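Listed next as structure tokens is one chain, alone, in the form predicted on its own.
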Amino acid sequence: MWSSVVAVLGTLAGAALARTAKRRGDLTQTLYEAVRESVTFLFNDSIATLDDRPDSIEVTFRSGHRRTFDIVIGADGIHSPTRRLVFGPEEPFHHHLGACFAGFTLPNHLGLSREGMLWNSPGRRAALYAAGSGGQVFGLLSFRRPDLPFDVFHDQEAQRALVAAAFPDECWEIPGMVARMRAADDLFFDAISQIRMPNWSRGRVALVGDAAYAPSFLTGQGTSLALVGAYVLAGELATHTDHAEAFDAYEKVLRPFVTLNQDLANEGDTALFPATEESLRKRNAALRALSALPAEPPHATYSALTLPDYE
């Protein structure tokens, strides 16, 4: 029915995650293989302009190539260029959770295999993750930062200095992680934030995933929301002949679920990233009690949406 649709795709979470989090890479490859025979992919290009017309939308790519489509779907991340073209600057939708993070790879000198290690002080976290059993692990340094450091977003050396200043500790793996972060060629730095929008579509353009409703990694639900959102949007497009009706139905079905998941971030004070001494103490007490308790069921929010059957 929708014969000409362009979906603008972003990286999963920057170069560091793409190189290290093999399970995400596997997911990306699986999705690509499932549709590569029926979908045209244009790599190494991006949208420069959008001309939304009554019966179509003309896309001009940065390469100079032009094409006309029925609709455009922006799935290009928390700093979505597609959103900026259609809805304007990011600032009104950017909800800062009061912290920043840096991700990078480093040698797996601890021999971690499908496991992680975590160090916390109130408002700071250092983590090492091994998605597999290889020679590298993914390092993450996150820290409280109430204001957005706009001055470092486009200056990687300033980013390295800011992160290093937040972790002066001579304990655990911190000195080695900071040293590796300073030298990493795959450093990914950003604020810990959410995207909150009153509407996820305008005209013939709709947004999905982090571009529309990034929950932040503090919720652990970014990939899940993106996949569920893509499923619902595709289902509503398949069952409506009018794109505006499909977009409205997509938002009606999904928004309550998105709101529940975004609220898990608790303004940046979570079990994953305790912001206060009290929160850290409660989290540690809960972890110590795990061995004596039966396994808890998944958080109810994760399954709060029953997926519609669009067949």
Ligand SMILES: Cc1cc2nc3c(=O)[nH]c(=O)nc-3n(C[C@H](O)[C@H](O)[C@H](O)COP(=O)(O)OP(=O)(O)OC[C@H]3O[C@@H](n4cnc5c(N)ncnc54)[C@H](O)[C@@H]3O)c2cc1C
Second form
Amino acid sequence: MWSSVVAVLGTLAGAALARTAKRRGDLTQTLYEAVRESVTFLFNDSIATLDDRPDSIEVTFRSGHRRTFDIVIGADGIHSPTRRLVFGPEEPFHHHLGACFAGFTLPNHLGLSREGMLWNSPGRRAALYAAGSGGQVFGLLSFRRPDLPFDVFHDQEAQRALVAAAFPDECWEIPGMVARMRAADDLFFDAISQIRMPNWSRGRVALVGDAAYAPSFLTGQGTSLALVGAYVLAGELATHTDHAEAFDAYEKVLRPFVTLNQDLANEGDTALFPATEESLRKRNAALRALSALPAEPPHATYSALTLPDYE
Ligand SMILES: Cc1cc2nc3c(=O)[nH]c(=O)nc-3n(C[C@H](O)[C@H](O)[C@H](O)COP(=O)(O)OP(=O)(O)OC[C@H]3O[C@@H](n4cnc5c(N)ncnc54)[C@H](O)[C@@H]3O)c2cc1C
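Got the form predicted on its own; any chance of the form predicted in complex with the named molecule too?
What follows is the entire complex, opening with the chain shown before.
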């Protein structure tokens, strides 16, 4: 087997993370604090049925409550239940990128601080990632899997076995990571996939973020697309009196940007997840050649959209 490579990104990733890294929950908390006075939040409930009518939409919640709204925005992630209710099953929109991953936390026994470490062999990647300098790090085990393992999606023990079988290596941090993954109580397993839809709205329902156009973490752009999408959708709703026109305008403004960003994940052969010996060698050579982070974002795609000013 081709020898595996450990790429230590301490300096580069550390510099980037020290400036920008926040845990996902921190961002959620910041957004929540920003709107909690003006938005009504209903926790521990979800939409059970939608009844789209000519002049309103009636929502029945799982709790049994019923309410009538002008519109419904589904921002409920890659496996969006709102999308399923309105557009049908996920399969036609699910674009599998040929890999799966498992994420979990584990003790920071290497003392990582605002840095990440990557181990790669072609088609497989292990990562340890410290957003701060606390006692826990985030572990990620990703591996090529051309077909979707439908049989394990609802069986966590089968997920653990599948991931462990993909990482039999007795090297680097792999045995320890696999042992931790097997015992983790916060294991998160999924396919590395995108959502690609011909339309993001139907009737009085529109989708935003991963629910409509998940780009996968191979692009590093999911959060940006979700936030930019929410901004554009809100802006178009504020500047149109008719929701259908606003939904059309949202799609018109955003779709080219989404497509460019989704195309960054070119079937698993990206810098984050090289699938062949050659692409891995190229990726490592490119990393070694970097002596500092580029001053500007490395990819023009990231800033390909000039945000409209809706004021
Ligand atoms: C391992 C990993 C690493 C990533 N790394 C990056 C990165 O470095 N940079 C980046 O930009 N993106 C990254 N992403 C992608 C990023 O997390 C997503 O693109 C982003 O979170 C999408 O935001 P969202 O609000 O659309 O969906 P989500 O963040 O998935 O939020 C959806 C919300 O809907 C809730 N929900 C689901 N179902 C229901 C229901 N029935 N009723 C009520 N609520 C419901 C969920 O609980 C969740 O809170 C990564 C993703 C993964 C998995």
